[in-house]
Amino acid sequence: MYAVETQNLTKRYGKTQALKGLDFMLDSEEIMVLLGPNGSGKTTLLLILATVLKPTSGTAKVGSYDVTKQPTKVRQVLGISFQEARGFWRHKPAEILRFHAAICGVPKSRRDTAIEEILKDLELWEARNKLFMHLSGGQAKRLEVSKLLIQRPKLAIFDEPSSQVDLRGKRKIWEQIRKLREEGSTILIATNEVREAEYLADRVTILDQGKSVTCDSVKNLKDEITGGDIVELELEPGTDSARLQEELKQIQGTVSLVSGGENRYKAHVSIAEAWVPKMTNLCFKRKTRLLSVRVTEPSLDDVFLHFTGKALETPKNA
């Protein structure tokens, strides 16, 4: 049984197709991240799995329950950090979480206890005495964050956790996203910053227009790009350059060649983990010294491009 698993799912906004019959699965204590655009679908996604939207035709169930006919249970075994920061304007972040851990059915004798210490890992204790409507962007962003940290559901869904946050405190965030698995959570988390989902995706599902375009590892989606690995090289002076170069473009893998100076090369290659031991066996057979090499992967941006044919929008404060 899949901790998640959407078959044909779809959703309208009037003329508007948010999902497209939509076929998506999630394996339990996995992080999936749903990357994609803005509009591409992912938060009408979560608010359906949520049971805050009603899917306009197909299925979508969290375990065995399906979101239309028993969104009770679906609602006993997930929580959702919402894209916006939600909280009374009038209330003090401890005052917001007590509040959630009350609700969710922490128990009241570690309710104290575990607010002080997200607050703090979070770094958010010096703002505990603040107003919610006094709180920055970042403040409130991680707020809602730890209103799951405090919950800790089967299901954790975040959609866009770390946006408006600065780099500090998305690591914090990330850390304890990874921690919350670590313990036993599935976490499906939505955004379109690729640096968030490197860091934390065991998987990937691209979304685009409202349907799957692909789904799997990072570093399977990096490999599908042909060429997408360049390798920089720089041989010792007095190499025959013009033999290496074209014993260089034989090695199995090769796509392109090309000169970057005297003794420098850059080649694109598939899969630089098995192209760069061929090359250090070729120089090695021909007595050339290497002085340096150096690896650069392709992104999850070259990723995105190479399966929708368009760029990946970028967040103003990645």
Given for the second form:
Amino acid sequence: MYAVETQNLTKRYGKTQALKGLDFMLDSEEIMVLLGPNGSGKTTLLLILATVLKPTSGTAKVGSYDVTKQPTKVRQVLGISFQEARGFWRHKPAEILRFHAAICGVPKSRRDTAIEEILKDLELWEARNKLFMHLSGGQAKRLEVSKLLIQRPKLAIFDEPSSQVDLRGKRKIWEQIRKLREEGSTILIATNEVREAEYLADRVTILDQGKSVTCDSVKNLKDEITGGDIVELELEPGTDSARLQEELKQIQGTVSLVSGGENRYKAHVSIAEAWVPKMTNLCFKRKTRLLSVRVTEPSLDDVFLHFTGKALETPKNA
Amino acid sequence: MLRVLRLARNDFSYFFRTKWLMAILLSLNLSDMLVVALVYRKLMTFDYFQFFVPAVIIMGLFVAALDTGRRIWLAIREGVIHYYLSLPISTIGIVCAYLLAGGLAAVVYSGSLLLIALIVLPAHAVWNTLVLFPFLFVLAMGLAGIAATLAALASTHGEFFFAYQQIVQIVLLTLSTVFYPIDVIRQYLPDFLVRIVSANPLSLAADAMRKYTFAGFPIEPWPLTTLLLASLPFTIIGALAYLAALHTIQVKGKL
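Mind pulling up the form predicted in complex with the partner chain next to the form predicted on its own we just looked at?
Up next: the whole complex, starting with the chain shown before.
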């Protein structure tokens, strides 16, 4: 049985179709990242699973519970951290967490210790006496994430968990999410941040315009890109560059080769591990000295571009 | 059930945390009670304190219960309602929690006004007040139901909610015996409106408080049963309206 399963799931808001027959599966105790630009249907999917929204058609199950027919049962096994922090304006962070812990059935004996621990770990301890309405965007977001870290549900859903949070805070949140999975939770994260996805994901589902484009591990997705690996070379001065350039292009697996200045080349290759030995062999034969070799793999942004034909990271969401 | 109570307690505390609202309500109600009622008592031929203070208390109950609508509207606007819908509590439970909290906040608030008034009232008034309070609680839940309906109608337009609230307040208070005795109303209003005034739960509550708490008559079951019957439809309509609003949010994503 899957931790989450949707079949032919659709959601319409008036004339806008946010999800178009989505089939999606999530295994127990894995971290699945939903990657997609704004408007791709990530948040809609999460809100349907959390029973906040009702699907227009299709089915969605959390464990064995149907989100439409057994919403209260679903709510007992999952927790969601919303994209925009949801808090009571006139309550303090500790009070908000205490309420959340109590209503989600966290044992009373554990509540206060857990709250203090999480507030300190996510650097909210100093802000514990501020009202929610006076918290900064980053603090409110960290508080939103803290709710799930206290609740520790079987299925934890995070919608852009580290948006508005500084780099140091992001790392802390990511570590806590990993720890949550190690303790047995299944994690579903929606994000449009490539670094977040790369750091956390066991598998990535790419969503575009309400549909799942592909789903696999980060490594497999990157390996699917032809010419995804980039090899940057620097050769010793005085090399017969025109001839060598032609020969480098002939190496099996070369997708393109461009000159990056004098004696510098940038090759897009299918699998760098196979290409680099052939290239060094060629240089040895030509008695050409290699000054440096740098291999970089494609980012998830390249993966997204490959599968959808669009860039994921725009200047706005990068 | 425990979760419903926790949610109710949370919303209940939110009412008393809204300091600006508390300041406005208390200053208005206390000045009415301690200045208008006590001073006018000396100027009029009848005991204006005994007539007017129950009116102030019922008005306090009314206004505090109507604030439930403001809190519901805020929860919708700020997305807190999404948070509630994700908690391990049924949708009906959320509705019940709001009405319970609205009723309780109104009773506690008006109770504090009554405590101040009790300083000048005889001891037997305390017992009658204790009997009367559960009925006032049901009335307050009904009024909270009206507020929930208004919040559902207003959707995300806060200004509409406050406009609706003012209209309901004017209509319900004007067509009641809260501020004028029924004899005065009979002189100026047609018969069908007099009947509405008599059936208005605010009239029933104000009259019950005047008679049992302030005048000290022994409690009679029938007027209190009438108060209960007049309040329940408001509670039910409010609960249904709020449920419908939550359903709309779940289907359309907004109201």
